[in-house]
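What follows is a single chain, given as structure tokens, in the form predicted alone.
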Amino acid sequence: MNYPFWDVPYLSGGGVIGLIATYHLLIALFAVGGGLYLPLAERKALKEGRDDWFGVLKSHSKFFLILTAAFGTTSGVGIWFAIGLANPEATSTLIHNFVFGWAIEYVFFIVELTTAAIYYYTWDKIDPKLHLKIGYVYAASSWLTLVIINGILTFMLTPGSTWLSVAGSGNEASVFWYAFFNPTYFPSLVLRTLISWNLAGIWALVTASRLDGFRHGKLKHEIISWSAKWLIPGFVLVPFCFLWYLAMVPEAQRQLLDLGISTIGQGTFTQITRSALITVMTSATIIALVYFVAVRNSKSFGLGWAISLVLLAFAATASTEQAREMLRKPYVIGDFMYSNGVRKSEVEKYNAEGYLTHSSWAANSVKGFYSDSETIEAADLKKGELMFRGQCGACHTEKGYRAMNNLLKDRDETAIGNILQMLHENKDDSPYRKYMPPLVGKDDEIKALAAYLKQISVNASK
């Protein structure tokens, strides 16, 4: 706990990360799938002598360049900004362990941006075969950025026993490749590649929807049909790859999903189950709309329908990413660091020595808590607020997302204290253990947190 807390009212830091990450992912995976879509479509047009396709593809490559280079890159920076503020401890761990990986990814990223621009600006200006090769270079470099970033993302869920055996020793770099090629690496890579193909087809339908269906009916139908085919591999193979992915996830992380699925008939939905159901429903809606509205009625398929498909893809992406994030609970880095930034190895130390005493920025506040000008009650509330920010604020807000004023409404201080004691003891039979970190700190810190939460509860009841 070496950093101050980033307070985002109503939304929380995690909520900000989720929104930016979903928006970015919708574009970043399009950059991967769309990078292959363009040269393959161009190859098809060259092979069949379809000059009418080139105008559409040139227009689509411009849309592709603007969307991925402008909006994709800025949202990527936004993710770095958000995760650095919301969970600096986890971000620091990723940087220290994967600085070599980030460097490789940046090289591929520069090649990706450069070739994307060259590909668009050299339409009709260089030999078609050379132009096609540039497209393939872009496709390869964009997919290789996914290859690198996938290793870092999957590490957070399944860092692997080899890395965990040296975590915190300073020798983590010696097992870089074990951490990178972690248990969920390959199923996740295949899943994300398939999803990128799906998004390539969906985004291509946006360009196709702008064609005049009455003046260019045949061309529009052909482009739409070609684009729709990009959805088939994903919708056929994703369920099987998802089962492969789940098989690699530690059993403890699968329990909430298994509970929700096994009791779905009784209506016992865990949050992971809800997210998974949203993914299934939105994905089924997408494939139905693409076939019945886009392919079967291509002439009347307009921009409004295409945007609806993008919004459905956004919902599917958001729910899938939320399910993936929830699988990590109660950790942000599996079996190493809890979602509030507390390392698993430091729990006993914080319980013995105090939580706030190990924060340089909070310690200065603690020193002045019990001055003559303050009552003990007011000082406890300040101390409790710091405990809330440090250990609860990563997942909860006072009012808003996972709001404490709703969760604690009408509870007295005894009931709140009992819940906190259950979190502090973190016993094997605790109902919170599967998805909430243990509450750490000395008794006076936990009592101060109870007093602060009681104040929130009282305010909520007014």
Given for the second form:
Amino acid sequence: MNYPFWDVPYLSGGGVIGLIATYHLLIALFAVGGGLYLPLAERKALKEGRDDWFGVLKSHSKFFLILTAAFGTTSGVGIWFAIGLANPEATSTLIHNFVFGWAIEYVFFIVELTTAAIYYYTWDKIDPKLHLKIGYVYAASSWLTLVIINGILTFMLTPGSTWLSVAGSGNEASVFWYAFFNPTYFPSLVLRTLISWNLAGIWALVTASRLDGFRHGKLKHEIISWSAKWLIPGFVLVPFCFLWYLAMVPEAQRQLLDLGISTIGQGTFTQITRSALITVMTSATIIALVYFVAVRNSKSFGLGWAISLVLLAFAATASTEQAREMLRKPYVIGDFMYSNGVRKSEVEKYNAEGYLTHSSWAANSVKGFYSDSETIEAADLKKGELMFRGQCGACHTEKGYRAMNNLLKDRDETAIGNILQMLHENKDDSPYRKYMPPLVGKDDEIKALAAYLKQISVNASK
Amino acid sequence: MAQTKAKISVIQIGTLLVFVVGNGSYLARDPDLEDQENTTLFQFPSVDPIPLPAPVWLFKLLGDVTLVLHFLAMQLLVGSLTLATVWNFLGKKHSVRRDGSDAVIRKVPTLMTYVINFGVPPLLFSQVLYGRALYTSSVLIGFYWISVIVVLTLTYFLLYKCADRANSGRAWWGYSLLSWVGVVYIAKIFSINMTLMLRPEAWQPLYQASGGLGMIFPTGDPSTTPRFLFMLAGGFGLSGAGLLFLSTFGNEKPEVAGFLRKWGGIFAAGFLALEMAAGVWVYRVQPAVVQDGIMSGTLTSSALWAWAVFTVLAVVASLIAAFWGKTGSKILAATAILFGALGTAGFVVVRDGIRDLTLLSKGFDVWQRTVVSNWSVVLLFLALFVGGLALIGFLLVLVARSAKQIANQTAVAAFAGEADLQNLMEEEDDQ
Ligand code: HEM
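Switching from the form predicted alone: structure of the form predicted in complex with the partner chain?
First the chain shown before, then all remaining chains and molecules of the complex.
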């Protein structure tokens, strides 16, 4: 625990990241897909001399600008604030590796935002051909932001053997490009690009839904049908890309998925299967709704339906994110750093020399507990709480998300001791090692954790 | 190591300079000594084992340059939002005040875009250099830190709402007042975090008190309030100069332009003067070791002078510009804002010095880092950075040119009554 622990009751820091990230993805991927949608639609309208399309596109580009700027940009900054709070150690690793990756992304980002603003503010004010070109620059720069950030995101799941072989040696910078173009880079880039087109289509339906279908029936129908086509590539290709993606994930992590399918009903692993199923089901529902409700009944397709589609897309994104998150467990950076910020290479040191004693943050307070508390038991509880925050808090809360009081309800002291023993030994056949990091520390620290957990369990049974 | 040496020699040259100028009194004592005893009570988190991917000076340079841009946009935002809100509240429909406020608020959403986007790179570079301190202080006020995002989103959205209402001639001060509260709140949280990161001695007690979510504000730092006031006063001042600029370079109606010019100039002069006072306050609450360090460092002491001189010049230029002739002077307005901006650049460097000296006195030397670079990445970034800016500049020129052409054509077409615009365009094409 190099840093203080950000303790968010019920939700957990990870939960905060998940919420912001899902919300951000929904908008950011739209910013990418929508960036292509607008100029292509404009080109079509120009070529076919469709003045009536322009009104719709103008209002769409305004919606687009406000949504991507006010909500997209801020939520992007939000993810970054959230990871810094919830997992400073991992954020620091990422930043030390990729600071110039981020800086490059930032350049594309500035181009993207500037062209988005120019595009919106210059409708009818400049030569249409130039306007269209601005649209293409926007489309290119926004896609390039994805090209960059994708390298950093996929790195977290699969840093790749080259980077792992130098990790910790101080020469990480020398293999920057290997880390960047890591094993899941390309499948993920294709996947995200496809999904961004889907989202472009879905969000365009929001604008289209606000057209009066009885006064502009034909126009509305055309816009809806054209937007719906944006969903086709994703619908056809995503499943294949997903298999490609999985094929690039290391065997050990993939087992999590298999387990989910073979042990349905066991509670633990059905989570990941459930996520995958939700994604499939929501996507199918989206397609069906788009076809039957939007395309076939375009006249009466209203804002309510459009928003339902966006919410479904939110659900699909959220469950995909969760599946990805599960796939990465017990690591935050694959095979290098566990979700709780402990590096794989530090496990032995912590076991031999102590976990809290190595934390500049906690060591002093532990001394304080034993001098200030009335009883040793009380001090142990406080020390156990520090252990819990440091090593378990990244994935568990006391009550709420993946709650300890639930998981421990019916376990007594011996049962808790056994679990901790298994977590600590982290043997190859331990069922936990696939999704939980090894528990590290010396005996007194582990005992303190047990005492703390026992108290939770007793409180839960009351 | 090389950097440490370089820094020492910079300090030595600075020392000499200050000595020659006759302000060598600080040499009599060793300012580091009094603080050193405290260092055992707290510790900074250990440094990330991955080396820095580029030299410290490069991160500092990039961070400070982009921070100047962030501050400029932020100052313009804070001040113009305040003024515009007041005018919109006071002005009746079609009054000069009301039209002036509309002219200002239309620009504000774009300002916000740049506040945010020029805030991103300094945060990135600060996390690289000062992560040990910055992550810690952020977690300690985690609740407020993450709340910035929520407030920022609403604030930004409300600004678009205001601009929208301004375009359709409706009043909007209620919305802008709300977003004003948001903006000031965010500024305050930033001031709190940027000062808390310099006080490791306050961390443990704060953490014990807050229980982990980070809902308690730190107290007892004499520099937080003056820093916040400094930023606010500077904001009002710089946006005064911004209004001067808008009044002479924009295309507002003459009476609106005159109104913006007069008030802009007065605001710039008054608040920049106030900024200077707040600056003195900020300086005076610094511990002796920091004050001495600022004065003895060549870079920091010259930056301090630059800030003072340019701010005074900006005050003078703004006052003259406010009352110059009937239509104002473009040169004077541009000079006022340029001096104001140079003043901002000056204090950014001093501010950076305050941070390094404070941290150093507590055992955190930002220059003590191993550096292992991958220059292919760094160069790619620099090339793209220059290329990106060039592309933006190029596009803006194209757009401006084309907009002028179209505006002329529309004017001619309107003049000719039924003249066919299409024909006109074809003629142009033929030429
Ligand atoms: C309305 C929005 C904002 C306002 C009013 C604002 C205001 C401020 C103020 C007053 C400071 C100076 C604090 C001090 O040193 O006393 C500051 C510093 C800073 N702001 Fe902003 N800010 C805003 C948005 C942002 C955003 C969105 C980001 C980042 C994504 C950001 C990044 C920074 C950074 C990194 C610093 C300090 C840099 C350093 O010292 O290394 N700001 N801001």
